[in-house]
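Let's start with one chain on its own, the form predicted alone, as structure tokens.
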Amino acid sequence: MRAITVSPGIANSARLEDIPDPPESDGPVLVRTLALGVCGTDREILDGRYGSAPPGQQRLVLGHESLGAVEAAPAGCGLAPGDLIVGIVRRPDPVPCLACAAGEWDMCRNGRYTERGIKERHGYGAERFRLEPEFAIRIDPALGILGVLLEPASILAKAWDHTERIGHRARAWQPKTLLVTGAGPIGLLAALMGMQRDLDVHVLDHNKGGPKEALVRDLGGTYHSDPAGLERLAPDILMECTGAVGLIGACLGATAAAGIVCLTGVTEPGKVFDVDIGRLNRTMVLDNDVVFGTVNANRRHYETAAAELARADKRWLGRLITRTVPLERWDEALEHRKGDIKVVIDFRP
């Protein structure tokens, strides 16, 4: 079968090649791949800056934003041939730590977890893959190829889960306003889930007049291309989805009193930005503000995200996928093109 593989740590080493069928040790559920989403993590791996192959192997099968159709599954596992599924990315560490033992491997404490297509475990970027039933999420068949959005949506489901848990530290917490920085896939999905919670949603992004602005407006949110206009907004919840140091610095202390800032973007080390720590500390302490970071998701978050995607407007979701390329031209999916939001590699014949 064909697969997209890479030698982690070596830039520009990716290629489409024939590899053996997935071993049964990967799990008893056999899946035919339909689509694979591409994100910044994949680009970091292809640039040689991130990722690791399975122990004893030189190459890693790429891909963690999966969508597939079940071809075979054990009786009684809850899955049947034809089901559309998405594979969970992270696997618990072998010790396991307290978090992994509780099924919250996204909060692993010792860092010994593995991740499909990223860290020490082959990904979903092959024509077929196997996995364990407990790491497969069945999705609404009405989603079709839009199911490939589930993995990034699961990250936002976790972000909202933690935000709401933190917010309820005050019994009278009733948020009204959400500000999202960045209108990439993560930012737009954050805005979608904010609208599903009946919040007044605002999105800040530098692309004025393009498809991102239209998506925010059609969602019912307010689009901003100039951060200066947000000085008086004082959102109750702020979700930073760019990882840009300047925006992160501007977000801290920018919420209403008792506000919550959730950081979802990953920034390269070495990025320096001058911040008035005294002012920031004073504001956050006196206002009871909270700042937290989040990454990855566990099964509960995938299931929540699947439900939220299922009740979203499918036409709006479909506009998040701006380019689809066939497997034979997989490398085009890694190119940065103007207007791109989510790019998907199509494995279907």
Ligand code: BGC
Second form
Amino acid sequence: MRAITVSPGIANSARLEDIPDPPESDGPVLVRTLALGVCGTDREILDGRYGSAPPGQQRLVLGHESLGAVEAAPAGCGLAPGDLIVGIVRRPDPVPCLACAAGEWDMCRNGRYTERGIKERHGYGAERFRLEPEFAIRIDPALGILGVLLEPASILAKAWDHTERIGHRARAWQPKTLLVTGAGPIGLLAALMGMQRDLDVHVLDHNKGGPKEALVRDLGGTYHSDPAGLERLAPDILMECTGAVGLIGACLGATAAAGIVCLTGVTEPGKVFDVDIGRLNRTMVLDNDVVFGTVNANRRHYETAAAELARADKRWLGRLITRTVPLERWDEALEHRKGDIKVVIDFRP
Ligand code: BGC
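Other form of same protein, the form predicted in complex with beta-D-glucopyranose, not the form predicted alone:
Time for the whole complex; same chain goes first.
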């Protein structure tokens, strides 16, 4: 079968190649891949700046944003041939730590977790893959190809879960305003979930006009291409979805009192930025502010995300997928083109 593989640590080493069928050791559920989403993490792996192959191997099958159709599953596992599924990315560490033992591998304490298509475990970017039933999420067939948005949506389901847990440290917490920085897939899904919570949603992105602005407007939110004036917004919740160092600096301390800043972008180390820690600390202490980071998602988050996608406007979700390329032209999917939001590789023949 064909698979997109890469040698992690070596830039531009990706290729489409023939590899053996997925081993039974990956799990008893056999899945035919329908689509694979591409994200910034994949591009970092391709640039040789992130990711690792399984122990003792050189190459890694890329891909963690999956959508596939079950071909075979053990009786009684809750999955049947034809079901549309998405594979969970992370697997618990082998110790396991307390978090992984409790099914919260997204909160792994020892860093020995593995991730399909990212860290020490082959990904979903092959014509067929296998996985364990407990790491497969069945999706509403009405979603069809939009199911490929489930993995990124799970990241936001977790971000919202933790934001709300933090918010409820104060008995009378009632957030009204959300500011999202970045109108990529993560930012737009954050905004969607903010609307689903009846918040006054604002999105900041450097693009002027175009599909991102229209998507925010059609959601009922307010789009800003200029940060000027936003300091008066004082959002109750700020979701930082760009990973841009300067912007992160500006987000800290920019919320209303008891505000929550949720950081979702994985940045590269080595970018130094001047911050007035005295001012920041004073603001955060006197205002009871919280800044927290979030990564990955556990099964509960995938299930919440599946429900949130199922009740979203399908036409709006469809507009997040701005480019679909066939597997033969996989490399085009990994190029960054103007106007891209989510690019998907189509594995269907
Ligand atoms: C993936 C997460 C993963 C993170 C760090 C993200 O792109 O969506 O599942 O945990 O990268 O590797």
